[in-house]
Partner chain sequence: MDPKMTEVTQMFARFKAAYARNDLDACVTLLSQLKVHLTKFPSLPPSFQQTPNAVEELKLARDIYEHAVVLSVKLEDQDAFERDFCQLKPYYMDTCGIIPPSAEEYPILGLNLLRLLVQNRIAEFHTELELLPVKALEHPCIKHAVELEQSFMEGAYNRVLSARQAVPHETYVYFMDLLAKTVRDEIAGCSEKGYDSLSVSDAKQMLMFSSDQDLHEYITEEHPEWEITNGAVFFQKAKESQPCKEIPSLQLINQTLSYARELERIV
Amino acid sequence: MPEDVQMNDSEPQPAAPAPAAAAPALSTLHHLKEIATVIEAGSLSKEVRRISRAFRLTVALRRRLAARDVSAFLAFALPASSEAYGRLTALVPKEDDTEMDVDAASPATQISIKHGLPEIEIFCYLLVLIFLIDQKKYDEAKACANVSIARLKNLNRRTVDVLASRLYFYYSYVYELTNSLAEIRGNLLALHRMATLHHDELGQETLLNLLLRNYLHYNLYDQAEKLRSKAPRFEAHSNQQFCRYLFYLGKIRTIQLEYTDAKESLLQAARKAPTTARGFRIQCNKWAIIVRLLLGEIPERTVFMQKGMKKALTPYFELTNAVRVGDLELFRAVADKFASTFSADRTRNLIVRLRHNVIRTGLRNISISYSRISLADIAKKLRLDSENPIADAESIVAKAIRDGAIDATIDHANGWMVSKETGDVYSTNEPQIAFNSRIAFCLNMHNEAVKAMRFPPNSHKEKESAEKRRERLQQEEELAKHMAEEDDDDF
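Now supply the structure block for this chain alone, in the form predicted together with its partner chain.
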């Protein structure tokens, strides 16, 4: 990450203990104290990036957190008389003080921080919340989250924003884990309003995503779309939030039958997501596969064979197979076999819509293979089960012809379908249109890549020594003279 490269030389930690130096196993408490100093430095110098870096360090520590570490940190970071301290220590479970890690290097590195900084306070709330969630103590986590949100409403500092947005996320997460998302919808909306008024863009983004997630959890696609279309949009600050937004957008568009937009969003989300976010990418891919099937194109086999996703995507693989073959019976069998998986993924209604695609594909195969085939045979091949298969087949074929899926005519009197000769594709505009779309895509990609390039600042200003500067100035003079001479010569 570019920020890491940049921040390494301006490390504010007092005596950065080398890993192999004095204390071989630095306690988590020590790490927490270091993080606190980073936050303090960040808030004093108003550099938001330090705070986000501090948070990333915390995430690395998450697994090693124990109750005594948390309470010791709280004692260290918050003045004992503050409300926050009282509330938070009440929430953290008391544990026996066995094996306190002794900081062997502690005399040399006495870390202390200024008390009373709101960032430290919010960080403490966040730490306790994460700890409680990891310990699966959801009721206390809910209480902690409520308290912290109430505290946040009084703060309006840019440096708190990074921590605040993480806090919102965990707040919503804890309610989701306890299945009571509907309760906080009003709160989230109020917070979003507040964030917009404060021009807190990261907070706005996070809250918008949380709200969309909330609505989509209850299948309220209509309201989600209304919110999304009215909320202010701007350049994404965080890649992860942008990926989430694209995924939710893709889902909404799929339900509203706008498959082309949906496909774009979902594929982009899957591409931009970090490789460690496997669950997210699996979900994106599942929806992307269905959308591509609904659009009438068959996803390639490599999509299903991606590392780590093979098992999860097996039902969809079989589904694609059924659609590709165009066999209604097989499709029905697969849909029934994996019905529970599809319900869990909430893609059941979409699968039902696929029936129409199966018929179309089957019909297309038939029309390519036969120059003339009777409608009764078509009905039999498509395995349309209804009272009057021939009439059904006739109307289905007529509709397919009108939609341009197949090129044929029906002879009603004799009851057969006559396929037209497929002409030479190269003599039409088709290749040119296909080329155009590919060219546009490549050019777009190039432009986006150029825009996304970030140079570390000051890299292009080399330190010019005095001589080099003199040399450069001399060269410029000569060049100017030369050009002036040329002009004279022309005259």
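How about the form predicted on its own, since we already have the form predicted together with its partner chain?
Excluded here are partners and other molecules; the one chain stands alone.
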């Protein structure tokens, strides 16, 4: 009998892998078919959130996509006689390996969708475009993008807007990868005008950011500001697009010397960006650090020690240290050492502006340390290497006094700078200004949190049924009767 028991235990073992073998049945092709059913349901019920969910599911499959999966999905989703099917199958590369991912789902669970839906067709364009970009087939990707944009111009459906916004993004992205962004600027402006006429607010957000990126790529800051100021504004629909808009706005404000507004926009963009967008947050922090230095502020050390950013922010940490110390020679050394990094980040021109801040910081340190010091010693400590350093030092001190950076006077007869005694900062309005800025920041964050809250769609338009109305009236009558009895008891 023990042998029989042992045989019974060993016999089911070959069948055990059956459930494990069933797991790969959900192949990439099967997942794509499920995504198509989600899009179909969203199209028929006109629920945009389902379309958004379908795209998020597609992003999760992006690394697993193969040419055979894309070709099989096109055959499933599009009629073989359609124009879109012919164009897209010609763009998808053919594989020598004839093995296909077998959709091993049982016949009872086979998936089918309704052909002819514009949302399915646009999704197919988007899927092929993403696949071609990942495969680095940029010429085919540009052809696919141009065809898909031409098809989009003939559609005006709110359920297509989510997919259209992603198509706009990849359309611009593939041209940026081939360094030919200037070619599509006119098309982007036409698409933005079309999105405005169609009241496609998500498309307007996306296209405005793409146009700003297009202008800033070629350093056309004035044109970018003109477009931004005249474009219609509304409540943000996408957090990612709003973060990009704040970043571009911060860059424009920085170039225009509006450092206070630039700092607010850049810090808000870095704060709102998702933690997974590390590259975007690094760029925001780089520009925010430069802007704060231009404002005369010294960023906290924790800014440079953020997780995953320490190495990328090292050049800006050394630059901040040079500005904090007020050492002009150290500032020059850091600027030369990381010149290639600053040029790649497009912040080199801003760093040239920092020279005056370094001199002013050094002068402020001298003013605090000495009650009286000669202009020659000031020129020596600031390491001014001009032909007439004493005259330069005198003009720098005079400008700093006029701007309120230091509290001192110049004795022209003896060639001295005489510093005044520092007073009590709490007797000034500076504490009040600091508290006011903090309170305004907290109130702004609270308002944005309230705006970001989600509510059921059309909840304010739903009409209550007769039964619910009867229950509500009954509850109100009972409450009124109860209150009247309490009033009688009080009397």
